[in-house]
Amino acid sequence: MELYKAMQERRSIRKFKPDPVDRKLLEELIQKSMWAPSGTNVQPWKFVVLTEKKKEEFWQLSNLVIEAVDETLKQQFSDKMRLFIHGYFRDFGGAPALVVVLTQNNENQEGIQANYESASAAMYNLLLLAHEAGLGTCWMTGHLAVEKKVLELVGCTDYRLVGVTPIGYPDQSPPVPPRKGDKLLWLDK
């Protein structure tokens, strides 16, 4: 698959088949994801995979996440869409696994920013590689609102949360979302 084609065709999946994803495949995808660039080659990321009981424990954070982000959802979405998002936070569309992406903490703000950018590149690599392998994902950031609880649950309290993605075989094929506005600015003079 060509890279640009993968970028165009990858979608945020919100409904998954119950079929488990082979552990070896997940490990391979995550190892490949770690070939992302990182500031001064720190490679500050950590990937935590949750399945079965641990995934269900993670679901218990859902009500806290919904409570934390619901006001923003009310401003951005219809009630129908907001309730759909609530449901998605509760079961991640039935995905058989969750991947929590973390980054190292840092003493200074510039270091924290660099670590987030590096770990975000690794996370995006995972989304593209998963798509290429026939898997679906959905980069979720709502859990940033309960970051401390997420870090406690995964046993990595000295890290920072980048995002969460369910991962599994898609049971939907979402339409292509439109691109929003003019996002390119040239400054020649």
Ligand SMILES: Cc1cc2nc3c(=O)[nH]c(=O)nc-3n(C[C@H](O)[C@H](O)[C@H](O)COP(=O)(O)O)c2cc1C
Given for the second form:
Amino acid sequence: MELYKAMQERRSIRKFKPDPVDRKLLEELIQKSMWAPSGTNVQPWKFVVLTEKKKEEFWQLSNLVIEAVDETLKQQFSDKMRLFIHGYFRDFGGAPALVVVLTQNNENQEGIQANYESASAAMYNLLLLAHEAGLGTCWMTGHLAVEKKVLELVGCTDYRLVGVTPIGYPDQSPPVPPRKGDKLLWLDK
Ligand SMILES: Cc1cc2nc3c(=O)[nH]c(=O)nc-3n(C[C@H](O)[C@H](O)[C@H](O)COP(=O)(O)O)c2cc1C
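Having seen the form predicted alone, I'd like the form predicted in complex with this ligand now, please.
Next comes the full complex, this chain leading.
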């Protein structure tokens, strides 16, 4: 698939078919995602895949996430949308797998920021490659509110949480959010 087409067509998917994703395919997509640039070539990412019982254990963190983010949701969304978001945090749209993206910790603030940026580049690669393979994803950061518990659950307490994405076969085609203007500044003097 042409890269630009994949960038335009990829959507955040919030409803999945229950069909499992082949383990070999998912491993291959994740390995390919690691062809991202990284600050000082540290390659600081780590991808943790959760399926079956482990995925359900992760779901159990959802009430804590909802509690932590609900005030913000109240300010930004209608009650109907807020309840939909609660439901999505609870079951990730029925996705058969979750990918938790982590980055190496660093005592130095610039170092940690570079690690986040590098791991985010790799995470976006995964979103695009998944789309090319006919899979849906949705980058989610709500679980940053319970980062410590996420790291404990996946057994990587010396890492930091970048984001979580469900992954599976899409059961919806969301509308295309238009691009917002005035985002490019060109300076030559
Ligand atoms: C850093 C980041 C955090 C996000 N967090 C969430 C989230 O917690 N829950 C969610 O449903 N979507 C989340 N999204 C998805 C955005 O809502 C989505 O990308 C945006 O609405 C544009 O839609 P599109 O991805 O279909 O183009 C997040 C996306 C990014 C990049």
